[in-house]
Amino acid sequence: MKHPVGQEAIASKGWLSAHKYLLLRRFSQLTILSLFMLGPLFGVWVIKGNLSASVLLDTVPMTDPFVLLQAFAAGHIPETTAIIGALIITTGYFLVGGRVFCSWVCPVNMISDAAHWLRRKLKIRTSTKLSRKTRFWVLAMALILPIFLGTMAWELINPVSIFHRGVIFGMGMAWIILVGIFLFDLLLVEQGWCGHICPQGALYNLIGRFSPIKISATKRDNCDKCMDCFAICPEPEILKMPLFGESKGFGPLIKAADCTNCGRCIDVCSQDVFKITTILPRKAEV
């Protein structure tokens, strides 16, 4: 009988170690949300604005590059501070792995993860398929439409912006979109929103394509083929070659830009096959 996902890891290294990166991600997501809420709720303005555009400590501008590109496409000329803010954010996510935004910052990820967890628990299997390239087509559409409409059309329905504004100022009808994403992921397409449709994730995929921070199956010889990492990974297709492609000349490094650096493969592996590493050259040891 197949054991529950992660059960072997819990038995071998304890519950906390088997959920370390999951807990760290939730802490990161909730802390970021809380910092934005401190101002409106308590008058403590650590960060002013939202995930689209903000200012840290009244000094450091931060602009979502996706929003900036939409503004350009709509014919708006952003202020210099907005451009600087976009460069700061783009550089930051490039260094740590572009789709780190998806797994460590984006609040919608919590909804998608909840649907993925419940899907496994209820053993829901569906035949509906979407190409993972769909998100790039949606990204292109989100950047082309403003050229003709003169407005950032995507931001009217962007679940990331809606979630963030809703938590601070009240959800209203925004719940419909967020519940829709949950049900879509649960009943139709596994990891449907984050893995197949979200254009913001597609952009960070492009930004992080050559990021120096990666996950590697450094001890792949220890793999016992339990397949827990495949069950838990939001982009499981990226694991195949790093784990099992040695005979075909593939190294253990997960080079795919689809990787979100979420670390769940590290959590659920009882054999400690995976670790976070860097592709930067290292000095030779003397």
Contents of the next structure:
Amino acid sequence: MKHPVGQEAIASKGWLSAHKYLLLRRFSQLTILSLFMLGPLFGVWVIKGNLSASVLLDTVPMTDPFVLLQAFAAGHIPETTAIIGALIITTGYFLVGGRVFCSWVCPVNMISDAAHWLRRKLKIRTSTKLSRKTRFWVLAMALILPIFLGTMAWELINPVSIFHRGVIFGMGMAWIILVGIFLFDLLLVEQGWCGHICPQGALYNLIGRFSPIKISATKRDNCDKCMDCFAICPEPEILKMPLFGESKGFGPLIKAADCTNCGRCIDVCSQDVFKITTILPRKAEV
Amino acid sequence: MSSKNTYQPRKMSRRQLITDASRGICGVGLLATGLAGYAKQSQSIAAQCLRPPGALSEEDFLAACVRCGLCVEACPYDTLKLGKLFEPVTTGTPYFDANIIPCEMCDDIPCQEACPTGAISPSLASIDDAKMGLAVLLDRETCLNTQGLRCDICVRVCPLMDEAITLEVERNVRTGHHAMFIPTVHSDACTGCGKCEHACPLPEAAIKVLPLELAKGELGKHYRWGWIEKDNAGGSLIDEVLDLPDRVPEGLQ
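So that was the form predicted alone. Now I'd like the form predicted together with its partner chain, please.
Shown next: the complete complex, the earlier chain at its head.
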């Protein structure tokens, strides 16, 4: 590797600008986690529950659509509160980008980012090949198993809900699963959990398929092919065509629903190639 | 954008498709088998883990509960907890151990109010009708009352005293001329709150609250009590018993 990822961006934009979205994401993840913990720790109840289902300010219900689909599959027709909550969450993530959940909210992102960072530091390049489509198979499994078992099998091991629940209600032995994911990502498969297996991310991927907010390589002509965005992106395949596909008729918009709108490509790019845009057509943009 | 220079993604060959699909199915199938085994085991009922008041039957509860912990946060007495990984109760689902903190039976049932999915069913109207479990005098050998003492604590702490637990008089065979007052639980009234188990003064409670599925027997649907049927019918439903002549062995005559 010629230099640490993002070195040029830091040199040209300054450290803060070159970490803007990373810092914003950490702020978002930790704020959400803290809001949930304010209640149990200090008796300040802004939001109750956890990421599976919660109530904001004692009025707005929110339900994770993934866990609610598992309940449906297990044969339970939930009360209206939970269904309204799932509609609110689904609409919200549809608007901002489905996998915004993965990069801005989900606590497991911090584990997988840490593993990815350590991978770059230790220069671990080996990675077992695993299809990025695996997550959709796992999603299918997570929604089919309850039909036969009558219980939400995936929720027994779902690290997303286990992590978030554990922080608020007590972790117990659940850290084993979290350490497992860290090591899996570090030593076995690069971006293994979030980028290949997690069915919750797969569902948010489906929700965000036609989201209006996307990242676009608007100034791709400026690209100096330093490849830092590929090194930092959790789903690097999606960058290829928007960046280099102009001759093949590809637009600069990163349309793939795999994109988590994490904005790290914007951070590490010294040429300001990327930008958050909406897919709504805008006039006279050159 | 004309169709001429539109990039067409490479078509996947049939061989590639079948290979990818079978890899996906095999890998995930293997994972599914392991997970299903774990899930099946987790469905077994843990004897010391009671569900919140109004919870659906264990089978339906596990299909309905999204493990959000809203009931736990609503519980004013910190009775409810969420099951952790590798604990006997299904990961993330709410339960309480009556021996540690029993249910205080709030009139407004805040845990039920908090449940967004109906896993704690809204159909429970009064906390007195709750069926969280059933108290059972499990060990009659150590219960102080069965030794003829008047401990009576479980009866006195019962929120439904003299309905859910009564003292039934039995003859004390040991002394021959005393009575024993045996704590006796009545399943139609017991809510399973666990106060009796919590209050039992023994180092290990003699009375324990068990999940209904473990504690309660069930009569055959076709069983009829003769004496009740007799009352209903206004008389015996069968002919009088034939009075045959007594045949006494000759030597005894």
